[in-house]
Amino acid sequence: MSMFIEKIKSEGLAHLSYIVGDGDEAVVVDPRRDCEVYIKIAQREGVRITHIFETHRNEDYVIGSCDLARRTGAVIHHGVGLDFAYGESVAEDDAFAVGDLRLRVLHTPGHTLESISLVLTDRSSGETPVAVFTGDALFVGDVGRTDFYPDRKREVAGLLYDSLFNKLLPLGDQAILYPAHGAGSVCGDSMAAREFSTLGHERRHNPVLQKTEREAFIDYKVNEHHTQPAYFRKMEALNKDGAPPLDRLPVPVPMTPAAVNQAVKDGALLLDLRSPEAIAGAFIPGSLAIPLDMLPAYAGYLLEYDYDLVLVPEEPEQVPVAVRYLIRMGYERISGYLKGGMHAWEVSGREYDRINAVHANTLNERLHGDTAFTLLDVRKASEFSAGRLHNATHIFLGDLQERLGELDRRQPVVTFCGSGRRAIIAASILKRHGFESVEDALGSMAACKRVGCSIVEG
């Protein structure tokens, strides 16, 4: 067979995993917790998985080692520096054939101070690098938060520095690029769109490798700002004791109408995945509302474990990739979901509620008068600083169940964001939490740029 390198990308999360294969062997490369993906392309290319490589220990999902080597019988290999409940620890220059492909182990540190990073070369043709898998170290665009050790920020965003500038680019400019994460990864703000680069295209275009002073480096990443969504800590222990087996993945029952009522009453929560203009035209009281493509950024700053989930999608086929994305990150409990959506919970004659959008040029009118309400900025802070609106109240959204107190109820909300998908979740947590008058701002900072909404700056 000849020699292949398949990246899947898992959705939502931007997460990207490999298959490595030549001969009849192939290794994985981060893999996902819904593994069977890396099972039939190892069947269709008529190789064998025999090793499994974490890069690190990851925050933001659920990896899918265990489960892989369960049913492949595969030798899953990570970093020295932590103490892994399964899994066999690798050092500096460990090396592994894969026909005639070998993975060399470089230790990487900064984004957490086990990771790893491999090096691919080609036998048959000589030693030079071909490619580099940098896990969370170097992304395209990006290089990876070093936010995870509070008190020792300066130590390990130096370590990040040696890690990139004197182990990972003198690997050589024709290196091909393989990050752990593309554009939209909490584990960075500034990746490129395009998941394809090499180091030399890196080296030279990358904005934070142009800081090559290590104290300014340095100084850059301590001042970053990043958010760590509360699920982080729920997957830093699954990813360092092992995932429980997932054996296939959870097929949520219809439900009816009736079936949901009782499901909220014992406890259940409401999860409703449709767009935000569905979402604002009617909705269930007390559901929590998550537009579909919006699921893997915000459940995990949004959602606990210890209770069950119901979906409200807007068509039934919402409902597997819902529990994909779910899954990912380690929630397991997802019961069932409305069957026949919003429409068959209006005709049972149960109530429903509604929020009403607010239209660009509106709001600008508002802005302007001498209409006392509260506008709710629920961007990143980053966004918000490169331009708000005037007088807006800036609260991210994945804080804002924890800061509600920070609100005046007696005054209307407008929640906004930079294209209102943001805004119609932050709408559903008011309302779940009893503000009465709440709008959305549909379109949002998007909406108000075409309009010329007032835009402050800086």
Contents of the next structure:
Number of protein chains: 4
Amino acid sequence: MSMFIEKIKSEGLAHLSYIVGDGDEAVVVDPRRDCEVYIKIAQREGVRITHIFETHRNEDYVIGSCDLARRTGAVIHHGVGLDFAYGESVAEDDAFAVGDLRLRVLHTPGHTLESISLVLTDRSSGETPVAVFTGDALFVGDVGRTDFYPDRKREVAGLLYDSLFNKLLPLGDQAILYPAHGAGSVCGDSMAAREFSTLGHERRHNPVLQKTEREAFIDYKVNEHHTQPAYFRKMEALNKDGAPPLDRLPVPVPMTPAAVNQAVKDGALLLDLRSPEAIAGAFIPGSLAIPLDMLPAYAGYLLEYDYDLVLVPEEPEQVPVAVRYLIRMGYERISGYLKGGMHAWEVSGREYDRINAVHANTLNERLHGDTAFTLLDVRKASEFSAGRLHNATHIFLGDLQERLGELDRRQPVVTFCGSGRRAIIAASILKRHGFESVEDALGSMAACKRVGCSIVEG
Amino acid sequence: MSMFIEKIKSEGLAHLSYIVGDGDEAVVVDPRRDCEVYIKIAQREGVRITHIFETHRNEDYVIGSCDLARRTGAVIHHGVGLDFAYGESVAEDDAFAVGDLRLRVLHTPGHTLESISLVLTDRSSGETPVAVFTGDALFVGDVGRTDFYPDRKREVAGLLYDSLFNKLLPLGDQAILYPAHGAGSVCGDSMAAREFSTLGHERRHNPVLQKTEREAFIDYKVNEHHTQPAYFRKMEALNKDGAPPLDRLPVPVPMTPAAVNQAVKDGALLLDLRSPEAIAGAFIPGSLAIPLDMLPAYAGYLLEYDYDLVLVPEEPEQVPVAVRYLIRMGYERISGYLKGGMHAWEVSGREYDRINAVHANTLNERLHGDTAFTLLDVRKASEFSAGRLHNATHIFLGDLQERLGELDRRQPVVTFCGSGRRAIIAASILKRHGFESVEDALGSMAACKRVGCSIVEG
Amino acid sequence: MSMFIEKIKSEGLAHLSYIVGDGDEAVVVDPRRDCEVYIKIAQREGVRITHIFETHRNEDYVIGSCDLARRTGAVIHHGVGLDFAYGESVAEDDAFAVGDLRLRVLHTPGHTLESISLVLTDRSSGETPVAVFTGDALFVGDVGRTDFYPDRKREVAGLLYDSLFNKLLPLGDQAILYPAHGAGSVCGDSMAAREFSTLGHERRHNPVLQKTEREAFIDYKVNEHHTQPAYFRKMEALNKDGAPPLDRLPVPVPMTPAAVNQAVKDGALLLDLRSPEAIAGAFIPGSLAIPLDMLPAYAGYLLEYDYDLVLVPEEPEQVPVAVRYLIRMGYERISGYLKGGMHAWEVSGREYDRINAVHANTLNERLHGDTAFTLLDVRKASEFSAGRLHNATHIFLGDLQERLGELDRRQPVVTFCGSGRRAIIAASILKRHGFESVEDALGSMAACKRVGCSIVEG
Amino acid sequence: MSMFIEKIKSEGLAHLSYIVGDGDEAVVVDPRRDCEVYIKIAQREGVRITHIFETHRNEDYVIGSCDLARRTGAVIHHGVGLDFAYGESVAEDDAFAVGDLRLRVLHTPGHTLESISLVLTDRSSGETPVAVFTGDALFVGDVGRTDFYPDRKREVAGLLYDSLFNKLLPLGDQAILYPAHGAGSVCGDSMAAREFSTLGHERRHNPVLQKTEREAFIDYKVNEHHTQPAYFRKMEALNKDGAPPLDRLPVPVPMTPAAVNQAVKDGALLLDLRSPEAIAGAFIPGSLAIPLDMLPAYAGYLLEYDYDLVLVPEEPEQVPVAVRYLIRMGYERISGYLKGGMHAWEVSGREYDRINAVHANTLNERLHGDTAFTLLDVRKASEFSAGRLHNATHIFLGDLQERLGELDRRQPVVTFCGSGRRAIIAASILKRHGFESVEDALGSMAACKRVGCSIVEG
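Could you please show the structure of the form predicted together with another copy of the chain, as a counterpart to the form predicted alone just displayed?
Let's see the whole complex now, leading with the same chain.
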């Protein structure tokens, strides 16, 4: 029964939560909404979860504190300065014992105003911090965004500077870093692929921490550009007021093609989870395609909360995975899935459509040819400006549904992104909205570079 | 620790094997090659596997008797009349005790000459047979094929008649039926979807058992048409001489696109396991497409044993599944798989190809249009004659690689089958052999019927 | 996606429930209270649970119909003649389709008045019954008890005769038997170790079905002796009125020896789940010992519903198993467990006690010696009368707590049963109630027979 | 597909091994013998194991390098200075790339002469060491033993000083520490319960690293006392010459009491794995008791390699766990286990014995009483001298089999240790060798302190 720290990663969101235990007790930091995972670990280790810490009011997922507290009797704690409808506030230097371990609160504002970090010490081996849970203040290779208070940009960037340089780094090089996100999160662009680090390693190599001069740091942060998916507003509200209880995960029912048809008529959205290639090969007209592993990153831009979802999976095993991804973002109306997948649809005789794949070489030829077409690049602005093809039209994927009016429907469109994966989502959106000639550049910019297309910068 | 019978189904082949235990012992009937499953069950139940029975020399998979015997010390038994290089022969009425259970041997030739059935009785409840393991003599809804002795067709069909009517059915209506195959096997066309039955139920409802007159039965059997995949010859040899030991399953290594390219240059075959839609959307030129769940049924027609296989999976989880399917059929040279799947290939800038899907309505229009094209129907002869589209060209999928010369390469081809799934394999074969215009009728005959295409019989 | 019948066995109670599916649907027969197992199977098979059948109002466990219905939307069905507070009644010959399968209702009273059986046919293969779910009317090797209506003994035994001989057996020898209990249940003494059978096999070999003459059958049944654990009354009430919802399984918290002490002071019962040998070696004074695998059979005799339970496990893995056993019998107040088990107790310096094991040879010597002692045999009356040691005192284990006053506290006691396992429970009861000299005959009657003790019959 | 480091802990031995991966490759550090765990992780992550590092020639377990290399094609590496019969030597500063990660070799002798450490850097984030694999040079809270070269004690202690202070600590406070053992290992007495640390934390708080003066460090190390289990010699030989291949884990067969008896007659040792309390309650005469979780620590002192082992488990699930523990220490002759455990033995009528538990209070009374008895304390010398009961006789458990002659067989013996667990092993040894009156102080020193027994120091 030794001390343990277990990291629980929610794939896609790249959200990292932690359970820390010693003796008979454990605490959880930033639990996710499908929270049975913490209860199972606690059972396995023979500990009782007594405290739940929220390092900050999250905007990118529904936090599971309320459900976990309801099921374990643990007390929820968060920082001061936000009017939470649940839990208790903690102040600088409040300390919590977990067996021989101790967690001490640091107020580390910047990403949000009430953000806290938790400093871990081991009473059996001295007072030097063993580790620190930094929430969204400090990541491996990056620091937290500071764009959530548009009117107070310089102020909050300055707060983050102070948190990093005056509170966190002084804990010492030896402290192991446990942040709230890993690579792939929408909460930071430049996180490292490596998920293990220390304050000492970050102090030397985290690019943002090299900006040791306060004003330069602030200048850098206020000039960063981040996108804000529409669902952030919903998450902020849920995480301030407490999410509705989720006793258990929804179990979407299997549906025949006829039942799927009826559901769509009744207002459901058909959500295709298959791979870009499979969507390219055949898809159901009217469906929105978001390949399963892209769901955490893009559902929040593209889905609303006021209709039912019917899934089109590659395999039935994808359904419970999609359910987890969706409920973590507050989407609970997942009523069913197409049993037998596209094959069932095809043999029913119903119409299907396809999206031709365009290789980089073909694209290159067309760019030098005479036929007019729209090359729609849906990457982020920063990616676009770092390198693009001639004559590309840029609309970020997250904005595409709102900006369709800017496109000429009479022209053929080839969708384009970094690798062709976001492009298939874009192609599916165009198809849903009546564009007739839509193709997807599978391979996109990555392939263009390999075959030597000419790239424009800026 | 009660008596147990556990059925182990090998998906795809629809091969059913059994482990039967009581007290401290167990026996296995018709083990598959990846035989750790029986050892795990034996461990869980606290029994030792003492005997292995082969109901017949199998032609559709490599039997796992030798490996299982090597690992457990069990004795292998098979019927008399074939010159096996391993194991011991058993004769009519030989009996084997397993705790309170008893297995008695019946010689039930017909499917093969040395076929046996095993009658199960429970000494604690009387001598009436509780159940019978019938091998390939009797299935739920069908009986075994009798086409393996072309010179002695009537003779072996008569032997099967005698086995069924004079040996098996007399065991009584109450006997539970445990056959060696379930629905989906290449060893019988008409098996029921239901996998639980009794001799009494079969006596009344099995269509073939309604032919109670011996000559009529024989006439029926000799007029059946079955296909014989090329790999049957290999299986027959391995199962007579004893398969080479397979200590553990091959572990294909992850390969970059460059490494895949090199492997192909060195003679490897690229085997695409993805769904028909994904293959349609984008595939690697030169690869052979057999969607994973069709591998057990079609690998044996289309793959050789003298080259390495490199897999193109939809997800890495497909790789170990494919490995099991392949080694069960004796394919052991599985050297690697494309890591990252088609996406990795696409972003590498390498060429890919696609196969357009043709809907039943479009096909119908083309059939009534002016443009010449080959509608290539690759179903079995019996399916083709039961109902086909006008002007369809028929080559059974299993024969297609040998009969490509019969097709006009200058004409566009639309491949066609029952649902579009075999058609994608056919399309991939044509593409591999240089046909340029190849499309696949996803939905195929099933969709044609639903949309009202005109169907020709005979 | 073939038809499936999956048997779910709840160990200890030997309760058998079933999920039967085809196409998109499934039904469940006699679900247990921890009902997520059915939902998981339904998800795996891609079916929706539409109907739940209760073959009878159960008296030995809390049925899970209400929870399962709440989570799936399925409709609950039971027989007519009892005033259920939930669900819908079904009448003779009501039929329910599940894909190609059909379930037809037979009213088969006897065990209870509203008992039903369900006849399974497969529309794709004719009308002969494939199988029958017989509830507690017919088991493998036995038939249902008829002792629940003491005033109408002959009447209900006659009803069962009619159900068996006039309704069930006429379904035909070929029908596979799916009863509601297997060997080890309190619902029948003589069930076979074999759990697979057919009506034909039972017709010939089930000992009770050999009593084909109605009056002889009735005579036999009214002379049977069954024990009725106290908790049966509670189960009957819950299963008529509908059990309270159980959203999820209780999660007992780990407790220190000090916390366990406090809980006991506050009225909790300490329940020791360890093996008879471990209890013999050292146990906590005041605890009640019921080895884990005996919990389903004896908790209902010995535990009340109006106090908390604190568990003493051998390993923490036993805790969730015990929780399942207990909630199935309606015990939900399981507040904690001794973390670290007896070892934690021992190193805390707290008192422990032991129960010496007495070998058959030693017992034999003592029986022929001069020292007076009570040999307390706690087996069932039928076992006792079939063979006992000289001078044994008989009190059935289930009655022991109520009949302690009959024993002489001044004499040493050796507890005794079939093998020594029930004897350890008895010894623990005596110790709890202040008996000072208590030993347990590990091996008991089984060992006595092997070493040649003299056995008295009658 | 991010970078990963996964720690694999072998319970009992507290042996820590690691698999480190990035891109398409992975390396393994100090693999255990049952090495399928690394292959499974590699499959899951889509990487190929290319290198295996042995930080030192291990003496406490059979290293799995040869088996893992045989199954993966990876190359084995170890330090220079020992005449290994397999693998390749690596020299200071040799470097190995794993995707973007780099492992650099440091020669860090002291524990053994050829010991190496591996410094991990991440090329994508600068040259500062991210982490270091220290083998048995540096642990969390302790450093490696230096007692394996009795003639060169001061020299090797000095080598370790140089390795720690001149090579490892200079890597920087920020480096995460990955040692080869965690708490509970026989390779260091004072390891922390915490298994995560950094060089910076150890520099400040590791007690041994506070001895910064070279001579003082050497003095401290040469005065340490460690025990050397007999099996160390066997491990050293196997790990120098290469262990025999272990294709798969042994599968002990279930045995009846009669078969167990026969095996013992044929020379097998009966090894009882149950809990101290269960052993106390009833055990088979002649068996050696080592509770399962103590097997890794004590098997090597007490078992020989030249006889078969037959196991007496509490539950059959213990058998495969015991098999893993045993083969890791080179014990491969595990022929069977008693099916049904002690219960099966008891009902067979065979003799059993028991070992009474003696509470601290009782012991205290006896110590002050008149009856002569031997209080046999089997703890380590260092524990004994730190605090013992009056008149205790000390023989370390690991030496007990050899030193039985020192004990007076005519006197009753109470075995004693820290908690009563080692005492049960000692009691079982005495019983095996004919001591008649043997009791075990369950609770032992821990309980004595709690109840206020008087403790003697020194």
